[in-house]
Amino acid sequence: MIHVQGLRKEFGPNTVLDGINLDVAPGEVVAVVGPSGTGKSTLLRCLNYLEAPTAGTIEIDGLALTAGQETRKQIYAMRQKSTMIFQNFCLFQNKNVLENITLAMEVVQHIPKERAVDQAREILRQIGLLDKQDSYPSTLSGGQQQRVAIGRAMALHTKVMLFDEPTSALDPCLVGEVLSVIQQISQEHNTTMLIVTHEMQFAHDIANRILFLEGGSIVESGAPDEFFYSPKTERAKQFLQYYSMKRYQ
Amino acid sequence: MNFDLSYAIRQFPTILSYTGMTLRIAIVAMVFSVLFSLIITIVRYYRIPVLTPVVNLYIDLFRGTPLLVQLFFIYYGLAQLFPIFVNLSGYAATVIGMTLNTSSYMTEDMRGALESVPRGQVEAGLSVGMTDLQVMRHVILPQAARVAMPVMGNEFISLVKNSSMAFTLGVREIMAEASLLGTSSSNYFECYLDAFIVYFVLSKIITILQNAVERYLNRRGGAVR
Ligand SMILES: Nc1ncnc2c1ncn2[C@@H]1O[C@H](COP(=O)(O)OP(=O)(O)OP(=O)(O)O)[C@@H](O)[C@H]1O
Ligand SMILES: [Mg+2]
């Protein structure tokens, strides 16, 4: 579903991606974790073409880019493969929470309004907000706003969704009702996930692989048991520390 | 001391009949104003090349010359080199001055107001697909105009005010009829405390309707966090 290769990222002197290559299959759920600033959401960014990678190939859904090379058209279409959840929601902040959902509905995929309405109101059940759908984003918690947000990306059932550290702008009471959000998204679809987290406990339940990410390589990949039971590198075992999952080695 | 009280409340309704002259130059204005201003900021917002510096040289222009010298130049001094100016008429010359003169400020409100929209609506809206210009049309625009809202009151404003100038281009308005019926009867003071009334009134009424429209758009759970 997912194949990247030689991605490369540089932001003036600083290179945030070192050639990160990654292949994901279809319906793979991938925790990406590692220290702060080692360019974690700098993957998602690019993924997602919020930000022009500097080298390497990137291929979602059969649609491949390189770097340099994309056309506004390409980029465009290569948003469409995927959508991400962000840290802090990003709600359409003019827009109701049922319009947040189908603005890109009627806009992107050109769903009629009412269908887009229909379905939206069915997400809307299913993640436990169909009494907020006239609210404004403003009017509702961490926890609502980003279940929305999850809401938004649903709609358009792309098969890859990616979160950006999707609770950790959340009170810790509120972290579970969007975690359950997403788990529940995981089991009944077969949507194709990366997901920054520094909850290891939800990573190591959620994915089927856990990558170890650092100073902008990819350090260590395996599977939950193996990356938090029996880790392969130096790196990751101190990282494991840090995180004192004392339970997991 | 001379003040003809009678005369100033007779001659009251004839100035204030002009409001609509007044008016009409100010709506139009602020209408080509916000129109030619979205242009140019979006033209300096998104950095268009060639078109920035040009507009970026009219900006610096029209804000700083005087909007007196503007009108003049305009309504004489084009005339006088490009023989499709002798028909422009002192009302389309006010407008187009106004216009102009008001955009060179209105614009950096504008650019303000689109500024002060997060960075992050924008990826959020590219993240689901949309083009640039769907996001702006979409997200950017009217969170935007939600903020800009209380300025474009206040440039109405200035806007109505600023119209006064009109009448040395030959436009009747409240100034032109006030300052006639002044030098013809020589009752100055009575003629432009009318006209100091109309406009003081007017002014109040539209931050009035100003005010309004904030508390209903704030109601509405607007986009101002
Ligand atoms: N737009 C940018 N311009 C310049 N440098 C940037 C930009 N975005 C990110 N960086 C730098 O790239 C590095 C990686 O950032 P990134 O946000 O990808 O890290 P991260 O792994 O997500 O960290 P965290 O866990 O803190 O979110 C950081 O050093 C950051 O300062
Ligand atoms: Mg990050």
Contents of the next structure:
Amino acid sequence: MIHVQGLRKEFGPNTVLDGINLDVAPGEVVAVVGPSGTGKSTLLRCLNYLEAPTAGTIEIDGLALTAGQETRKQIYAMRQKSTMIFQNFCLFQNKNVLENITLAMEVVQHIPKERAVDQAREILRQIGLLDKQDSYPSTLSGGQQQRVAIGRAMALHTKVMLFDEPTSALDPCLVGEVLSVIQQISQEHNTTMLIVTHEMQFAHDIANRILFLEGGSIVESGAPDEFFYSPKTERAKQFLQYYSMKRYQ
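Alternate state requested, the form predicted on its own (shown: the form predicted together with the partner chain):
Left out here are the partners and the other molecules; the chain alone remains.
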């Protein structure tokens, strides 16, 4: 579903991604972890072409683009291959929950309003927020707002969803409800997911595979139990020890 070869991203003299090679199978859920500033969010933004790669090739669902050779039409097409869910929800505060979900269907996909409303209500039912369809974002909890953001992404029916710290803006007691929705989507819709997160328990519970990034490179990749209980590299061991200590502070 996703194939990345030699991905490099530079911001001026700073190399943020340094030769990323990555394959993600259809329906696979991959959690991307690592210290802050190691290129995790930049990786997602390059996959969605919110950031233009400096070098390398990205292929998603059969569409391959090579850095420096893309046309605007190709970039637009690539952006339709995946949806991004951000940590700060990015909901329209002047629109209610139902309108936040139907807007993209009507504007981007040109779905007639009546059909868009029907589909949006079904999505709200799936994420447990049908009773909030007339509510505005300011009246919702953080977990509810993030579920609306996920529902909006579901409405676009892409095969790939990219989550950038989906629980970082939430109180700890709200993380579980978002985790539950993401797990439900993965299981029921076979959606391919890349999830950048600092929540280690969340990563362990949600992912089929863990990627550990440092210095713009993939240092380690493995199944959740393998990574968390038997890390191969010294740097991964140090990282996990830090988060274990932080958890009990």
